[in-house]
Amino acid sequence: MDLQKLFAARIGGAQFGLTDEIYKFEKIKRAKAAARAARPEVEMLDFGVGEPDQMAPGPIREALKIAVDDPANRGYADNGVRAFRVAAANYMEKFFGVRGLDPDTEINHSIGSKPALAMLPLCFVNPGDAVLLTVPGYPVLGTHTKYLGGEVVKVPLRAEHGFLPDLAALDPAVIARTKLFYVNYPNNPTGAAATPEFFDALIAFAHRHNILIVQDAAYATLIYGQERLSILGRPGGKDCAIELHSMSKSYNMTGWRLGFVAGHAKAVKAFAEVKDNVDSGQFKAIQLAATAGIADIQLSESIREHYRRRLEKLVKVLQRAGFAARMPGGTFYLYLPAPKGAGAQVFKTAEEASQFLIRECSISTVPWDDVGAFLRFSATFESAGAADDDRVLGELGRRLAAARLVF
């Protein structure tokens, strides 16, 4: 049997698995392994990790221990436990002031945001349809759009626009074929936060062109220097948008795989229809455990404060090293112009800078070369606790100073 001839064109067809192209995260992984092998006595300072460094809050973990032993929670959850949808509606009201979301028609749980982003194109995209996708960013919705024969139009996020998409620069011919517009605020990797004025302009754009906004709000509670914001809380937002929320970042529940979609009732219904043919729901005990904490502002604020403190310290260290660092509007990331070289060495891309920092300094970051050369530093670095943060950051500063970076 020649299985190579059977692979679908969408994943490479007969060439699937035969190319030598390496994804950037695999390059980072290999470079870190090589650096550890070359200098086993040197601690790898990993600022590239994109997931929380702490456990989920105690009340949520305790609720899971109880729920997992309840026989009522065995079996399939299908399209979700109503108690979780109600808790999600309460969360949206307490955190974002979004009142009146119907837990039965305007909210549905998901097994994390990634599967939701994969399923939404199945609800809307036909061959030839266009989807707008901000870059740099999370590619999943775009990947599945291409699988379905749709066109992904990349919308650049530039520093001069505050890392918000320039709506006026979009091609009218593309807009006429567009079904979905994916945005992500607070934004990974740039750390930019949306403003009410931007969301209002985006809503007006969506109504004018009959486009559904897909707002990925995975970092919605990790906001600094301004109020938490949901597109569903802006006038007309619920009529043209669906918003994805995740427990992973807001509540350190990475790996629990739980989130929800909220917004336009027909869009939620379409998502539920597709989801019902893709998965059988997240374990009921996990959904019920989340209800013990997701509407608790105090729990969320303690997590946000943890990252705020770390980010402020990280900004100071990076500024001293020459980076143009400042506090982000949200997330736990700093997105900074990459150095142009180190000593006599010249970096043509952010990836070259990233590889140098791993190879020569045992410092791991994530490079982005989509719209300019940038490095992403994450405040989710590992340490032995709050007191140990200063040691890790001090070591970062010493290594960066010794690298003689050029900007």
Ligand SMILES: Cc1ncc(COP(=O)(O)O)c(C=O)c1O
The other form holds:
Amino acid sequence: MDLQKLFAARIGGAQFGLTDEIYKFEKIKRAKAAARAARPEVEMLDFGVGEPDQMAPGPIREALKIAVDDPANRGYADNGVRAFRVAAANYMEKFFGVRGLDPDTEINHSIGSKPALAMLPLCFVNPGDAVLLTVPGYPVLGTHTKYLGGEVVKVPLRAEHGFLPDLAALDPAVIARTKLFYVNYPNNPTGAAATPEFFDALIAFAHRHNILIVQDAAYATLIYGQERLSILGRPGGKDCAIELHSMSKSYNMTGWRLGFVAGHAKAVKAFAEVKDNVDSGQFKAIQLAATAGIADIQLSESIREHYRRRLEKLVKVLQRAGFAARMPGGTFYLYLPAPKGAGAQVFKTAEEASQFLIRECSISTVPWDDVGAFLRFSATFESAGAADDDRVLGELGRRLAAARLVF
Ligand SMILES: Cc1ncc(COP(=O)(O)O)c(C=O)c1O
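Could you give the coordinates for the form predicted in complex with the named molecule, as opposed to the form predicted alone above?
Time for the whole complex; same chain goes first.
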């Protein structure tokens, strides 16, 4: 058979797998492997990883051990365990001051935020509908919008606008055919946190134009120098928004795969309908383990403190190397203008800068060239413990100084 003829156009049709286009993260992976092979004695300092460096908190792991042995938890979870939805409602109140979310109609679990972002277009997007998506950013909702024949309109996040979308600059013709507006605060990769004023303006915009806001709150608890914020806690927010929360970053549960969507009851109902036709729910033991920890502020605060300490040190080291670094509003990322060269070498893009740093300095970062040239440094770097953080960061500083970066 000629399988090549069977592939759907959305993944490249008959050309699927035949082009030699290499995606950003694959390029980084290959460059890291080449640098390790060329200089096996040099430690790779990895600031490119986008997931926690630590395990999930002890009480959550202990709760899993008990739940896994309970025969009542062995079956399909379908659209979720009520105890987790109740715990999620408590968490929204305790952490974000969002009162009175109905665990039965306004919350539904998901197997992480990523699949939820893949399913939401199935609920709303018809061919030709537009979806607004901030860039740089997490692409999954956009990818699935395109799969369905929708149009993805990129909304740039610029430093001069605090990495918040400029609502006044949006094209009225596009707005008229827009169904969803994807935003993500605290933001990956820029590290920007939303302000109450921005959420209020976004809510007014959504009501004015009948657009559902999809607020990806995957980093909601990792916030510095300001209050935690949910769009659902702002006036009118629950009537025009759905917010996605995740256990991945807030509770170091990346591989466990658990999150929830909350907000407008009809949007949650549509999500549950589609989800019911896609998966059979996350393992009940995992939902019950999360239930034991999600509303415990102390657990989440110690995780946030870990990143705050590391980010503050990282900022100082990068400033000394010439980067315009300062503490982000949230997440565990620093998003910084890329160097323009090193010694006599010139970098035309952030990708060139990133490849140089991997190849010549064994330092891995993630480049972004969507809106200006930026490098993302993540405070999730590997070390042998808090004391070893200083050694890794000292080594980073020495290597960057030797590289003679030009800004
Ligand atoms: C902005 C953003 N949204 C969603 C996700 C995925 O989260 P989850 O692990 O809950 O699927 C990530 C992961 O890196 C992310 O950065």
